[in-house]
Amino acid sequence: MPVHRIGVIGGDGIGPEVIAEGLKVLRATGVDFETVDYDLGGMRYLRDGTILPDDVLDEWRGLDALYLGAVGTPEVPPGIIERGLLLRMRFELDLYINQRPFVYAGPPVTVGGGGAVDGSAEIDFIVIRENTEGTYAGEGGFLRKNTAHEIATQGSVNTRHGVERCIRYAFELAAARPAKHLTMVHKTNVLTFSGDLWDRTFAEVGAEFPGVDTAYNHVDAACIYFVQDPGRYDVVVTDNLFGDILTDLGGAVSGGIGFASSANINPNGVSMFEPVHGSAPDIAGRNLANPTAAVLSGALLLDHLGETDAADRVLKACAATAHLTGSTTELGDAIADQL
């Protein structure tokens, strides 16, 4: 059996704590792997100004996967670590698919003090977010900055190549699932240029998948449906910005952000797996963070490496312990014990 080489970036705040529990669970599966640790994130930047060296990127290309806890600390101005580490990682490694599963079966979930999810609250859908283009590509700038007549522009970069490969991935995923349904989410009535490209590409690629039923939602309508009727969704495909927003909402309606996992995938190269809850510096070092999102991200990592049986066992272990409360290490032990 192969020995998988996994790069581990614990990062900042609760990142190292939840990743430690994730690695505990991965080891409990019996899958053979070795880790290569990387000290990167906000605290590293504060020490010596390092964000993401070129030689580290080159090393990552030779690994089988990357496992990231969380990065960012209040002492570092916003944007430095996000763009210099996270976005650079996505662009340089071409992690063009962001895949986030949402699974929940239980009582209705109250979102933000408002109404609850209707019906039986059965949720089982996946959001595929284009991960390297859109408004995060960095197109834009300032004119007359810091004056009364300042102008700031932020463009959205959408290429046929980037849109098509994302949509095709989503169709292939939907075709392999029982419901065989794919919804595209955009804002085609207002974003008439990028929306037109997404709409035409969706229709053209969809013609190659006659067994997949399709639908379209404006993003504002999708926000409503995510809360009121999430059971209508199977696979959702959307652009970078809308996907960023919708997936956090998906986490809220499917048990909380502590259960939200993600995969940043290059189907032909090294991919990165991370919980999406952030570094939560206010509870760092207090053994309070829920490690389940990190563990579920580890399951996505296993599945990507072809360890599908181990991945399924981790998913079942997380489902069996989802009702438990406890410290970070106690929950990690409980999940590992299920294995």
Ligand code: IPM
The other form holds:
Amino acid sequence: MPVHRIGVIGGDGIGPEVIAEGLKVLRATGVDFETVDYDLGGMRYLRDGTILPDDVLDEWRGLDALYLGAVGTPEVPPGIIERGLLLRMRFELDLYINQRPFVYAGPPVTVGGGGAVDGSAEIDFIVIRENTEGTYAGEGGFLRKNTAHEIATQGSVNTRHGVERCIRYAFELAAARPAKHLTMVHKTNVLTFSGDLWDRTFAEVGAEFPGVDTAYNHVDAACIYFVQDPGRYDVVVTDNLFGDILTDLGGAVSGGIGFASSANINPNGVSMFEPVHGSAPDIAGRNLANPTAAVLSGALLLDHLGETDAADRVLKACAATAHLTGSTTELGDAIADQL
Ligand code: IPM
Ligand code: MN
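Hand over the structure of the form predicted in complex with this ligand; the form predicted on its own is what we had up.
Entire complex below, previous chain first.
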């Protein structure tokens, strides 16, 4: 394999700490790669106003992958870095799939039970979250702002093209897994326009995959099943906002958000890998964050680059160390030692 060129955005808060451990583990696999560091995020913005320059975006298009820690800091008002950096990255690089795997085989971790209701506590599912549309698209605005009659709207943008490519990706993924099962999650009983488009598209694309069994859950019911019976899921496909919320819940029931990894994928371009968690300013700089989510995101990155053997070894190393407690660097060392 040629040397992989990876752009690294440590970001804010615990981002740089967990990414350092992720890179330590990636290096321990023996896979050859070069890194290019990008100093971006809330702290950089506070320093000189930079959020995401166009020439940086152009550089990223020429790399093999991007590896991001977390961005956002309480000193910057909400939305500026999220929209200007993270969402802009997802939109401009057309990272239309947000793939978030949840695997857990330990004792139940939530009051609701966690694990499967039959007590086997087996969780092994992947959420495919549409990543470029929905309420995240930025449609809407204010009228009469700062008056007593102020109006704020925030629409959900759903294109046939965007919904279809996301659903097709989910079907292809489900078809390649042993269980071959795909659940669509939406709120078709209330969102009768966007839900209808998702519903029809799901049925039409599904006709191309007769080998995949399907189910549908309203998102509120899915929240119950995620907690009480997550063993029922194999692949889940849903829109951007439902997927955002459901994947935090998925993390909570499968070992904790410190284990939740994600891939922001453009199947025809550069993709970006990041833990599901945020910058956690409350524990930043104290060597306290669990780096496993960042390490597992590194495994997704390896897999995406075709380094499947190295990816498998990282997964196994994380499984072997999942019971350990320790500092960020201790856990990173323990995972790297396994390799
Ligand atoms: C995530 C995060 C982001 C999102 C935020 C930071 C904009 O919560 O990746 O899940 O809402 O997508
Ligand atoms: Mn989120």
